[in-house]
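A lone chain, given as structure tokens: the form predicted alone.
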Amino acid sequence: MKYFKAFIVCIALLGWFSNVASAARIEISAPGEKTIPLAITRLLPMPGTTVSSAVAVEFQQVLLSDLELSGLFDMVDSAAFLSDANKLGLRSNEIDFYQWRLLATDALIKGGYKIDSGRLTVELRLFDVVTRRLLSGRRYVGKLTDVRKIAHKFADQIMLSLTGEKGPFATKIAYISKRTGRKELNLMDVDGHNSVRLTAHKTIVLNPDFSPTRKELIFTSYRNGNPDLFRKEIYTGRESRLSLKQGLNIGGRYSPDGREVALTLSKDKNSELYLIGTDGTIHQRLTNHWGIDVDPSWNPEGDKIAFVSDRRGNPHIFIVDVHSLEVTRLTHAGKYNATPAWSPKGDKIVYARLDKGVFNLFTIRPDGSEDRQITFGAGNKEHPRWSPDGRFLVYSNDLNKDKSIWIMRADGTGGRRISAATARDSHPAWSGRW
């Protein structure tokens, strides 16, 4: 299936110029902390190649989108660049990084191109202006049509060389969209573009979740008139049942190894957790209460899950550790809270929360402390996934009765729509590493 071949691209290591002393002078950890002044040029063409303004101007536009989400740069106007960012400049003693101090950089980013028989060559530089160091350097090869993935990949190795940790801008996100007249499971990347419609089941399709090992997703859907839990791979398009108990599959997720899946069974005419290996067999039953437990999300050392149960009366999160059993309540305030989700660094659950007839999200400690609400007004906020390393949160919103998908920063700043307009889109989950 054309649509699903992998992206292969060649990346040569340019190698260091300057240790870890040297680029701490301009580290950075989240946003809030400090804000770097950055100046990204336009690629310029490598001698000898064929002038494409398309392909300097689609990559500044997604590699500027993708660190203005970040929260962690504060971009130098490109009204105000002097001589220097003309000049192709591949190398530190090549720069006049006298002329970027002027204008207040930290940091700078450079970078040509080459177009050969269809082939495009990009390559790219971050230098540390202060120390007048060479921080990082890569060369990608793709097709022409590889551009946006190549400023990706490229956003995911700034911030690995500046925090220490890569990005999530070049992996993916599924979810559900209605944009056929029926509920089904689509992919696209981070910001929105290349979009795939990856079922056809012509129902009701809900809940996916992407695998941790492989790229694989699973997802309900109706397609067999039972909501069965389906597996598939992306690339192949290969698809099976992995979970067709009588009654309910849902919620499926993947363990942080990905040999369970922790998914809602009512098998038994209740709604509770269990725990099944990756060819559908039971391993354990994680719950067994009158109340509904459904929307397991597990820590990433896999032996708790955080889960919503009306137990109590109103649906709150709950804990449930998956070897002793033992259930605790997590949230006490408001009285409809839904769909957690535990962060990969597993120092936070976020979730959504009923409050005057419109749901918001809020985040928590996993002790209970710290309920604090992060997103605010109109437009119900709900399904939150975090992105793999943490920083970012995707959601779905239907703010003006228009449903689609959101992501922003973990604290609740720099929401942004990336689904495309009255495509009706929910369910959203982020992948790992791609």
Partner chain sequence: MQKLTITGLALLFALSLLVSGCAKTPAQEDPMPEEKTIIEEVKQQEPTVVIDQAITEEEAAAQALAAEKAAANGLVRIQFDFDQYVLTDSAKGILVSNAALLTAAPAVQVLIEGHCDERGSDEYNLALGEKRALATKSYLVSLGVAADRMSVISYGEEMPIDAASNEAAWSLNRRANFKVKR
Given for the second form:
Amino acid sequence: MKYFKAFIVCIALLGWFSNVASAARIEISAPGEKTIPLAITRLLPMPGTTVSSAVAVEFQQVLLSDLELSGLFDMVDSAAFLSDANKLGLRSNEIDFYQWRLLATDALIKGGYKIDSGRLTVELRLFDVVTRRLLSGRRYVGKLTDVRKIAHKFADQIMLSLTGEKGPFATKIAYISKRTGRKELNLMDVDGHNSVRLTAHKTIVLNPDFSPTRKELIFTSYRNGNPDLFRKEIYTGRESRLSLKQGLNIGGRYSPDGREVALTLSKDKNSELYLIGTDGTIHQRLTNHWGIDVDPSWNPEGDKIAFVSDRRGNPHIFIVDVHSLEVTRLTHAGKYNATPAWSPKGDKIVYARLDKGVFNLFTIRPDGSEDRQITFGAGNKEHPRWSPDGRFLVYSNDLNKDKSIWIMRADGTGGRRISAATARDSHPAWSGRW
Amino acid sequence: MQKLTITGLALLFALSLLVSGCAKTPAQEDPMPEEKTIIEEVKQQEPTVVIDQAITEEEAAAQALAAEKAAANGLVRIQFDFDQYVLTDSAKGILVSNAALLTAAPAVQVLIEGHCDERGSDEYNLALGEKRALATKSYLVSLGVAADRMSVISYGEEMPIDAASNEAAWSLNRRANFKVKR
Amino acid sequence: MESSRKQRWQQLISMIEPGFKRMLVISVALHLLVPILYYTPLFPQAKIDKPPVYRVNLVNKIVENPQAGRPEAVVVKKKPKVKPKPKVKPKVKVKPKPKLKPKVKPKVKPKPVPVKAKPVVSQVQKNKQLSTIEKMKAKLEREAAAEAQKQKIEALKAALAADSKIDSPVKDAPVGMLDGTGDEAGISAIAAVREFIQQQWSFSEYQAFGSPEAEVKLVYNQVGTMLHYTFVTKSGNDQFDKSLIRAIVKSKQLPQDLPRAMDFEIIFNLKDMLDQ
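Would you generate the structure of this protein in the form predicted in complex with the partner chain, following the form predicted alone above?
Below is the whole assembly, all chains and molecules, this chain first.
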């Protein structure tokens, strides 16, 4: 009888509730526009400056290129800009937002520059046109030659305020270039500008990697007749040999905490993965198999390493647990998979697969699921490496035989060449945030 | 609700099938390490003609020098198949004559360089090149050349003979060469 | 006979378990209880609102006059309006929509008659070919005639439908709305609002982290002006929530009146963007 009562009450309650809902419920499961309309106005001279349109033009180019790569925006054509674009007003109450709404833009960048006795000051603002609010305001002070750097920094800032995470545009890319006829280590901006050569070994320099904690690179060089692992401080130029075991000392990769380096040594007549300390002493042997084991890449937690091995016949990607030394196979498809790079977000591993004579890039989850191709067509795409925020990839591409460094979004879209087409550039590595 | 559960169960079932399917993907068998057929050269007995000659030290030195020169110029490089470091029969034949040159010039130190063609990943090719050099060295050791006279280095795909991208260039580049150092 | 029947009955009864009768009575009573309860005030007769059916065009955006240029549409327009609605308020500024996509006209594409270029070998074959071509032509003509007939019927039907006073919830829905009083069928008010707000919402997949979801309540009056909005739940993703605020501010004024003052509870998420 008790249950019966409860049953009646339940039924009554149900009936009551079904009467209440009156508002129409709608689910919108995707935005109508998948880009943010953005208007970038030109930098305007601020009071008390020497006028230099070159500064404004260069700034605009750099910022536009960075923001286009981000894939976030749909740029409003500057030809349609109305009178407010030519007013310096940098405060939200000085801006005629109505004009910008007419152009159907959601976001607006305004800025001014001041050149005063060789010093450059740039004031920048990012506004939300719809809610008429300031999203980000920055002032940058530097030398006249710092225009590009300032533009990259502001692009990072825009990414921060619109995605919650800073962009990687103010970072550096190290790469191997044959510009001098020999493979040497080089360094450049993310857009390919300001490239400088760091080594003059005049032999073969290979496969650099940035220290996550110091402004320092490791790479392999044949300078002393054997492929040894070198370490180089970028600004002092100081250089030393970190690992000089008989045989290969290649593919060095700093652990995420910067305290160890994973690399391939062949001191025992077979290539195996080892962990060495930053003083060069061997801490641990990671693999033990007669096959070839190369190309280590750490996961962001620093407890697993993806690598290439031919222990099952063809080169495939495997993962070794640094603590238990347990090896699991990651890729099964394809006949030749190489150069894995683990995303700093941890969710994906990018690698190159040789198929029908061409290398293309693929991504796969660390559990082996979602193995998908992200680049297509002609040109060998190799040596993929992640940006520090995991949003972009840098890689080498020999499309039209012009082996050079390319950059694209992590989903494979927006690919563009950033280094000169003639220098046979390869092996890029992306720095952390400096 | 029930429908949902049923679909859920069905999904779970399908998923478990998938997972077990994955696990059972036939792993490729390890290739058997290829047995090396060692060619035994049966040297024919020749009548030993004893020639008695007076030798000066200069002459001996000159002879040694000649042998070294012969070794330096006569060591022939060997070729490999794609993604292989197993010696081919023709490579073994070349190595036999190379070994003879090396035994004739015992003072000569030799550096064996392993090379690959441009296809494949650079790191992998460095390791492969080393395997080629090591395979070459161990075969020469088996032919009686002292191991401490030979050192190996791998250049991977970094030093091609022919930089072109065609089968002829590739097969030329997949090699082990010999450099004599004194 | 009589006694034997009784006997048999007794026998039957004795076979039944002792509690059976009581159970039977209770069972019948309980069954009866359900309909009785159903018709008492104890059990309020909840009108089960049919879930709204959204007919959303997945290919084309809503357009103002999708059938412009169709012969029957012109005919319909000539008809006197049944309910000329006095304009209550001046039209709020409407941005000219650049995307006027006329619906694809139904056309009869005559199939190209396959003509064989082969040199004819014999007269018999030629005759045969000619006759097949004739047959094909006849078939095509028949098909065309049937199609024309169909079109005429359709046009008449459309005219009839326009005449028969559809009581639309959207009084001056632009032409092209399923339940508009306009020339043709259109989509429902809720779907139109959904589509409008969705178009105002811009968010990039490169901004997305995880699977954010937020629920917003929007209150509109009858002329389509937003009175106020509240976040029922926020997503916790600042950029996502800000993009929603932008969309809401842009949706302050709907491009058309609503059938009545309406509340919308809108759930925003990225299910359809991230799943691809």
